[in-house]
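Just the one chain here, the form predicted alone, laid out as structure tokens.
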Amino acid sequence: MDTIDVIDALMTTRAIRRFSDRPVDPADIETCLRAAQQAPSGGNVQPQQYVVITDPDVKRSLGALYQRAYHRYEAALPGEAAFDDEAKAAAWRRTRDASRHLADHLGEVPAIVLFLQPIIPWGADDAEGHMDIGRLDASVYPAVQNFCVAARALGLGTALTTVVRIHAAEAFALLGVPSRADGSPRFEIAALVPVGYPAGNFGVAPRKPAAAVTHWDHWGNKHT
């Protein structure tokens, strides 16, 4: 893949929440996982573990957990009344409807990939105290993004979701993810990523212009 193809894949890797029923080749998922493993990792710790779900019964059960989590979450959102601009309210409704569709149909998606990260001490201490070197998930989310971009390059859609964390304990029990000896969790869910061929089209997602949120050399210095 040349540079232009990479940029195009990055620019069009948007959240896909509606999928066709076309099956996904496991070899393509393995390709995406190899790409995920090549992501940057602080100290080369490579903390992530992947759980790939393709079994229909397991997908259905995980989908039910996700659906419960999403609808609880949606009910707690302020809703479109929080927007005083109709265009923003309309954009919010579109995202909500797509998210709701995914929640109601996650169990039907061809594949689901869970990205897990271990719950471990992170950072270091010396005579001056604790050193904040950043969060461990800074070494997990690059793998998620690599996976999603690789999937896009293969024509597969994905979406980075986290709402299933509301029912993480039940998800771990369903999938046999081990706990510590005292019963406390060994892992947390960094992301749940559905994978499949999109029912619609890829495209560039609406985003703030990069120039609007970029400062050069000093806060407030903008390139015009």
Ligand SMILES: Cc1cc2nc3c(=O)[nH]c(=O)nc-3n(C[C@H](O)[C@H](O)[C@H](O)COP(=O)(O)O)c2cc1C
The other form holds:
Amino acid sequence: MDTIDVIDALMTTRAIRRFSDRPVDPADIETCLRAAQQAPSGGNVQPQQYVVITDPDVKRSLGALYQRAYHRYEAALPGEAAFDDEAKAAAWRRTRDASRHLADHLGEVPAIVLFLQPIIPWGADDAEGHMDIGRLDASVYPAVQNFCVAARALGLGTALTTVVRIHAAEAFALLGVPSRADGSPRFEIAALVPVGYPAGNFGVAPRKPAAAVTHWDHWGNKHT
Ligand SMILES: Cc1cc2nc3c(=O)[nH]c(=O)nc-3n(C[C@H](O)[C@H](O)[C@H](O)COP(=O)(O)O)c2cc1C
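I have the form predicted alone already, so could you send the form predicted together with the named molecule?
Below is the entire complex, every chain and molecule, led by the chain shown above.
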């Protein structure tokens, strides 16, 4: 198995939304899912379930749902007029064009992985009231990111997406995801992740420098 250094994989795991036609070996997806399962979770509850979709008809139907969700979402976004400088507007346009491309082609991506989390009570109560120990999502997204970084190490591109949540009920009906006896959902979608070999190259995505958002020992003490 050809892989890359962990730090290189982390630095170059970014949203890949354009894929080549090269098929993905299901064994590679299983490797990424094993890496996902090693992620931490509160109390080690490991709440997530995965649905891997490779069947062309199911991908097409799910792709159509995603496309409908994305186009509704995009139409509600503020638009590039919201940016005061051209560089930011151009970056916004690139992300929008890539997101739209994914939305219009999701059904053709080699594989799609849905990360589901159960809708369950979370946290604990005592005589003093409810204790906030964080949200259940915090126990699912580490698995999603492990999956994406493992995929990157194997040369596979991914993108963490959530917009399909707009049509979660239809996605669950398509995939046979069970609901409760009263018809209410048992699960919610934490992420929909397309998987395939990138049409372009991996690279380090632009980000704020870590030093700009890091405080040492006391708020405001920054290493510049
Ligand atoms: C919680 C979350 C939800 C996201 N939802 C979507 C989505 O629905 N569709 C999409 O194309 N990208 C989605 N993204 C991807 C982000 O747009 C992407 O991570 C961000 O623009 C940085 O991209 P880069 O790593 O290529 O720079 C989502 C990312 C996160 C973390």
